[in-house]
Structures are given as structure tokens and as C-alpha cells.
Amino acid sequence: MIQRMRRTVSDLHAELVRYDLVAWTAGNVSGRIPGEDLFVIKPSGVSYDELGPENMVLCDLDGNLVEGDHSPSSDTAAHAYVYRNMPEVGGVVHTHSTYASAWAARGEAVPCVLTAMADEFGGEIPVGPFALIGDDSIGQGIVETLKGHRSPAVLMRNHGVFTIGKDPRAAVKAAVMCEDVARTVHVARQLGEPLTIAQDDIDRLYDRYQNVYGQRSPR
């Protein structure tokens, strides 16, 4: 299980490079080990062209190092406290998409006037507290601002995006679905002032995307 999701998250960077969302090194993707206290995660200042499962690090739920010859990557206290803190959580990705953090340097939410938004964020995507790196700041404001709000995606402000999902892949989703509505709202703002859209309209929007949109196992 463990090797499984070594090359899980090890793909799913790929995904970040693909969908334009980090620069160098920075950003990361972990993944919680189903039933276990434990969770993969990138390691620290590797190139993106040298990551492979095996150099993907082990870490427990306080962030310690449990097996890997690499250090893990610098937001893994952060990564480890949403995962102490919210159990249904399975996948913590973080990316500083240009879009997104742009939205995050104003500290401003992404306001819910897309469609495409109420499907995937049900609402706005809203801002976090600005946090120094080092510690679990970062991931105790990830945590006060995402506990029973709809959106797996909050803006740290000043800093950049972070995601959350039932797994690995959900949050990488939620990070490209999240800089591409940032992307659009920018260009719709320069065009003038978006319209909203009813709260029973995204209310409605999203119970059809989370609960009929796509296709669903047989019974």
C-alpha cells in the first residue's frame, strides 16, 4: 500500500508541471496512507524531473521522518496537521498557480460567479490567514478556514494555494480547477464587474455535480 501510493503521488506532479502550476521546485502533493497514521509527501528542493516513487518520503502524522533518504518537503508540518485534524481528508496539495496567488497577495476570495465554481467549490473560494512556513501556521489556517466550508481549495494570503481531497488525485483537481476559475474571474474582472450568481442556484449546481454528474458504479 505504501509503494502503491509512493508512485501515486509520485505522478501526480506530473499533473502540477502539466497543468502549469509550479515553477522549479516549489509545490508538493501528498497522500494519506488508508488506515495508517502515516502519509507520502515530495521531497524537499528536488527537481521535478528526478522525482520518481523512491525518492518519495514517509512521514507520520506529526511530520517526522518515518522512512526515505531525502528530507521532506518544507510544508510538511503543514500537510501532517490538516491530516491530524481532519480524517477525511486523503490528499494536501500545494501550488503557487499565478492566478490563484495573485488573488492570494490581495487577500481577496475568488468570488462565485461561474458555474464551473459552484459545481467544484460550491461557493467562493475563500481566503486563509497569512502564516509564516516552518511550523503547523500554515495548516491550522488551512483547517479553520476549510472546516465546514464546501470548498477544497483556500487561498493563503500571500502565499499561494492550498487543496484537499478524499485522495491524492481529488486535491490535485482542486488545484487546477482552482487557478483556472481564478484565470477566468481575473479576465471577466478587466472586462467589468462579474454578475453573481443565487445562492439556490449554486446550491443546486453543486448537490448535481457532487451527487449525478459522471458515471457511477453499478449496484
Second form
Number of protein chains: 4
Amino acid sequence: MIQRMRRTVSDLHAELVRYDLVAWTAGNVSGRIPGEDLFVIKPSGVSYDELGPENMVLCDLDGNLVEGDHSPSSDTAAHAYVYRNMPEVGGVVHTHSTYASAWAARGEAVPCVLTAMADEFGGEIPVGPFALIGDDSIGQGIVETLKGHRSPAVLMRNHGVFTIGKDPRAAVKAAVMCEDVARTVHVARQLGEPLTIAQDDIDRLYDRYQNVYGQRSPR
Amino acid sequence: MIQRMRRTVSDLHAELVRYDLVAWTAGNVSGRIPGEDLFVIKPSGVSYDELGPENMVLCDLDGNLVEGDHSPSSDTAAHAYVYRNMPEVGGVVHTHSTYASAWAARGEAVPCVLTAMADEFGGEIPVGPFALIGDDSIGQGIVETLKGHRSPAVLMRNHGVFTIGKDPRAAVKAAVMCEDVARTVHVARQLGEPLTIAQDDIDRLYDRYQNVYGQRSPR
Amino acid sequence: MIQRMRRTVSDLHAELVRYDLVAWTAGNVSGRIPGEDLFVIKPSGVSYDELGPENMVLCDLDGNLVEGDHSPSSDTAAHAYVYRNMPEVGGVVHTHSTYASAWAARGEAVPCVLTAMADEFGGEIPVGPFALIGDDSIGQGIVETLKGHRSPAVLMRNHGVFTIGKDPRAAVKAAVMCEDVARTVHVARQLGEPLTIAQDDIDRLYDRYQNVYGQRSPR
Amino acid sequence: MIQRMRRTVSDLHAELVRYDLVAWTAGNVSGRIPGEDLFVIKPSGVSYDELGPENMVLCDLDGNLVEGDHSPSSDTAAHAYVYRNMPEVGGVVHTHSTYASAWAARGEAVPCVLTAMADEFGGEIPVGPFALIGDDSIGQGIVETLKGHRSPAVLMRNHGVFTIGKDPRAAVKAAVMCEDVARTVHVARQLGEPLTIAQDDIDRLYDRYQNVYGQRSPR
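If the structure you just shared is the form predicted alone, then what does the corresponding form predicted together with another copy of the chain look like?
And the full complex, kicking off with our chain again.
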């Protein structure tokens, strides 16, 4: 189980690279071991080319290293806080992807003006507080913003994006879609105001996508 | 014939990826089986890496699954409506490509200010209505907008792009060119107003391109 | 000699793809056979993946097909006109690259506000007239604009870019650098006015780059 | 030692290509030989595909060629001046990356509105003077701007970026991160003013990143 999650988490970092969500080592994926108080996360400062199942790091839910030759990602405390406080979450992703981080730098939520946003995020992508690394501030900001919110993504002010999912693949999908819609809405707004989508229609789209889409509920 | 179309449609999805028109699984190609009331389409929620002729789905013109182990794309009803109502169409493509979707979010047609647009689209790229997934609304919006229009592409409001062609390759070409000109005209307008092209010149360019260009009329 | 030029011209199309200057089949390279009234050019409507020395087309300076199984590029008349009227030119490139075409859509020259532009273009990148395909209008517009101008690139109004060079590789380099500086100056102007470079400094940079740079004058 | 540095510097150019920081041959990396008054640098006008340890050039700290079959990069004098005047520097990188060069064209520093900028640059990315190639002007501008500054990157006016590091890899990382944050802050400012980060918080982030992050201080 742990070995499989090491492989999954390692492989998923390649999606961050493929979708251009990360520069150098600035982004990370983690995955909870189902039924255990443990999660697997990227090692700190290691480049994406050098990642493999063997150098992934296993941590407990306080972010302490349990198994691994490397230090865990410097964002481990934030991931751990999410796992401790949101038991339904099985995967967490963090990136500084360009367009999402630009909205975050202005402290502005991405408005829901695309049907794909209604599908995936069920409304706007919200902004979380400014928080420094080093204690539970970032984790708290994520959880406070996402608890009870439809969106699996939060734009942390002046920082970047955190996304959650039932497993690490779902969290990576949310990170990919977050940047995609953040970019499209940015581009739309450069030349005028996007048209709004009625709340009723957003609700219908969200409901349908979460319950009908895909082969067997991909998120 | 069906096997060959499965291969063609499967392969053409790689062009959507190559030209950066799709994120995750959000885009699809279909192709009509010539002389049959059938078409081949992408399975729902399957990633582009995992596509192959064998997991393509065969549907009838009401969008019902005829052959295949997977559910068809959630956009199948829209493709089916187009095939039922536009017998000259042999291929349909749907994407949420960034720049085209940004024009769609503002509900604004892309004006014809490039000779390449005159060639391919014969004028502006028009906007279709806002329509919810789940019934024939999207298909109707596509057909109402494109029937009798030169453009093989429609920007569906707050949603994305649908393109048509005599075969799936032509529809994919239209999707690639639609994003290309949507981007160039967007960039042009960021710093001022593009110069217009006289209607006469647009007509001449369109006529020439449709009748003279290529080895043997590629569209 | 002809065989070698077929290989060179075929290979150089890969640079257009690598630098994202072309979508689908919309761009072409040609190269003059030294000492002959002949040039090699891309076949019309053939995708970049399928190009090879064997399907390149050999034309005379009136643009007539001399050797080849395919029709020559629909831009052949423009290339031929340049070769007829600018004997020092050994290579011509045409693209619809995004940022250069955006300046062309506004009919605006790219101002010389980067040292790299002074090096390569010796000043602004000029705009040529609006011209229809089908006769010598495009070729005339290119030659009238570039004769006696330092810039090896011209932005043809509402159309795209043509570049020239002593050989096809130099023309491709000019096309790559043209898009690169068109993009950087566009981005600079999005948030204010770029600072100007004094004409004296532009002259000094241009002179040095044309006479000193590289292993053995690469352009 | 020299052979190893040839390999390192040659390989690092691939990172400039991977992160889209360079077009054609316009960017270069150099690395000081530890304990010697020598450095290895890219040859002039050679394409990135053709680089290998064997064609890297060895120079002394006055920029004179010591070993190599090719002329050194035309930016060698600037690299040499940095090594002569900043003994703590072990690597230098120069690019014309798009967004950083756009800020440079306006002569505007990139403001520190992202936590990733506080981490890597400890504040804004400063602007250096306009300087012509051909003597020590560029080198002087780099050193005057970066001496005593936290930022390892300087935007040379109307030109491009120079970055420094304790070794060539650190300088390449700075070049990658410089473009990344220059782009994100540009995008943020396109639609309004980014929120500021308090100087205290910038100081805390910078201190932590320089002293705690990574497996063993990657910069």
C-alpha cells in the first residue's frame, strides 16, 4: 500500500511538469495512505527529473518524517494540517502556477464564468489569507477557506494554490483545471467583462458533473 | 471502415494535445462512419495518454452506445445532434481552448482581421447561445449558428468551441486554426484596434482558399 | 547541390515548429540554389510531420514547378518575386507567428527598444502593405519594404511575417528572432511605455553584431 | 575539475531551453573553476543542440580564451568582470527571457509581491543601467547593482537578465525563477494592483529560505 502510494505520488509530479504548473522544484503532491495516519510527499529541493518512488518521503499527520532518506517538502506542515483536519481528503497539491498565483497576488477570487468552472469548482475559486511558512498558519488558512466550500482549490494570498481531492490524482486534476480556468478568465477579462452564469445554472452543472460524469466518478 | 475510423479519431486527439487545446480530459473528437448512421467518439473521462482505437466508442445518431466498453464522452449528445442535422458534416471537435473560450466568456465574436481567418473561416467566428449539457440544447445552438455560416467554428457562450468538417481531420484543423486566430486577434487588440479587411477582400480570400489551396482540397 | 538544399529546407521547417511559429501547415521556408535560377520550397498543405527532402518542390524564379510530385506552397509567388528582385537573398521564410502577426493586424511597426533588436534588425521591424495572394502583390510589398532597409523581416498588414537571409538558415533565424522581440516588446508595452534606445547606440550595436558576432558571421 | 565544469556548464544550457528562456543562441551560462582564475563559458553563435563538453570554452578572468576551438560567447567580458569583482560568485547566466526583458525594457524593477520572490530574491528584482557591449560597461552595471543586494538577478535596461550564484546551477535556478516571478507579477498587474507584502514578512521569508530550505542549501 505504502509502496504503491510512493509510485503514485512520484508519477503525479510529472503531470505538474507536463501542464507547466511548476518551475524548478516549486510544487508538490502528497497522498494519504488509506486507513493509516500517514502520507507520502515529495522530498524538499529535489528536481522533478530525479523523483522516483524510492526518494518519496513518508510522514505522520504531524508532518514528522517516518521513513525516507530525504527531508520532506518544506510545505509538509501545510499538507499535514489538511490531512489532520479534513478526513475526507486523500490528496493535496501545491503549486505557484502563473495565472492562479496572479489572482492570488491581487487577493482576488476567480469568478465562475465558464461552464467548466461550474463543473469542477461549483462556483468561484476562493482566496485564502496571507500566511507565513513555518507553523500551521498556511494549513489553517487552507482548511478555513475550503471547509464547506465546493471548490477543491484555494488561492493563498501573495503565494500560490493548494488543491485537495479524494486521492492525489483528483487533487492534481484540480490543480490543472484551476490554472486552466484562472488563465481563461484572466484572458477574457483583459478585453472586457465576461458574461455571468446564473447561480441556478452553476448549481445544475455542478450537480451533474459530480454525479454523472466519467466512467466511474473520476474525482 | 469502423476500425479505421476508430484509429483516425483516436490519433487525432494527439493533435489537440500537441496544440495545447485541452487540459486533462476536457476535449473530444468524433468522426462519422461514411454511409452509416454511426459515429466514433472519445470515451468519457479517459486521459489522452490512454486513448487507443480499442477504447473509442461507437454510437448511433441519437448518441446511444452501439459498441464499446466505456461510456461515450459527456458531449456525445451535442455531436449526435450535429450529425443528425448536418448531413454534410463528417467530423466534430469540442475544446475549451484558452483564447477561443475567453471570447466565448465575453460572448464576443472574433472579428476577421487576418487573412488566415478570411481563408479558413470566411469572416468572423460567431458566438452561439448559452446552453446547458444534458439534452439537445448545445447541439441546437451549434447547428443554428453554423447552418448557412461560412465558419466551421462556433464559440458557445461561457463554454468553449465546437468545430465541424467534412471529416474529423478537417474539424481538428478548424479547432487548431480557431485557437490560433482567436489568440492573435486577442493579442492585437490588447494594444489597440486591428485594421479591418474589406468584405470584398475577405470574399476573394475565402473563395480562393476553399477552391485552390492544398494538394487536393485538404478541408 | 539541389539534393542538399532539399534536405536543408526540409529540416529547417522543424525550427518553425520548435519555436511555435506555425499552426497546422501555415508557414514555409525556401532556399535558393546558389548560382542557379531555382529555389526549393515546401509543398502546399502538407503537414510538418510528413515533410522530407523527397517531397520538397523545386521551382524556377517565376514560381513554376520544375521538379516535385506536389504542388508548391501557395506562397510560392511571393518567394519567387523576392528571389527575382533581391539577388543577395538566398532564403525566405513566411509565418503567421502570433505576436508579429498581432503587430501586423494593427499595421504597427515593432519599435526598437531592445538591444537584441538593434543587433538583429538594426532598428524597427517595418510594416508592409495589405496585399492579396494570387499575383505579385505580396512579393512587391515585401521587396518595396525591405529594399534598403536593415531589417530582414517585414510585417505584412493583416497577414503575417516574411523574412529574408543570405541563406534559408539566416531567414529562419530572423523569423525566430522577429517573433521573440515582437512578443517581448508587446509584453513591455502592456504595462507602460518602453524606454527608447538612442539612434547612435542602435547603430553601434547593429554594426558590431553584423561584423563581429559568432564563429564566422552566422547570418 | 575543468572537464567536469565543461560538462556541468554544457548540460545547464538545456535548462535554459527547457524553461523557454532563450531563442536561437541568445543566452549563456558560465562556471568558475573553483580555486583557479578561470571559467568555462558557451561558445559564440553555436546552437543549443550542438553544445557539448568538448566545445565549451575556457577563459581567464580577463575574458581571454585559454582553451577551446571556438570563440567564447560575445557576453564573455561581462561574465569575466563579475568573476573578477565578486569572488563569492561561482556561476553567471545571461538570458533575454521574455517577461524579465519586458520589465527591463521599461526600466522597471519587479516588485516583491509573491512569497516565492521573498524566498529567492529577498525583495524586488532591481534594474541595472543601459550599457553597450564591447567593454566593461555591462559587467560594471551588473556588479554595481548586485553588490550588497539580496537579489541574485539584475534586469539590465533595454537588454535582458544577468543572474549570479555560488555555482552555475544556482545561477540557472535564479534565471528560471526570475522569469517565473517576472511573468506572474506581470500577469497580476494586468488586471489591477497586486497586494504588498510587509517588509518584515519579506525578511522572515528570505531568512528562512536561505537557511532552512532544501536537503543541503541548494543555492
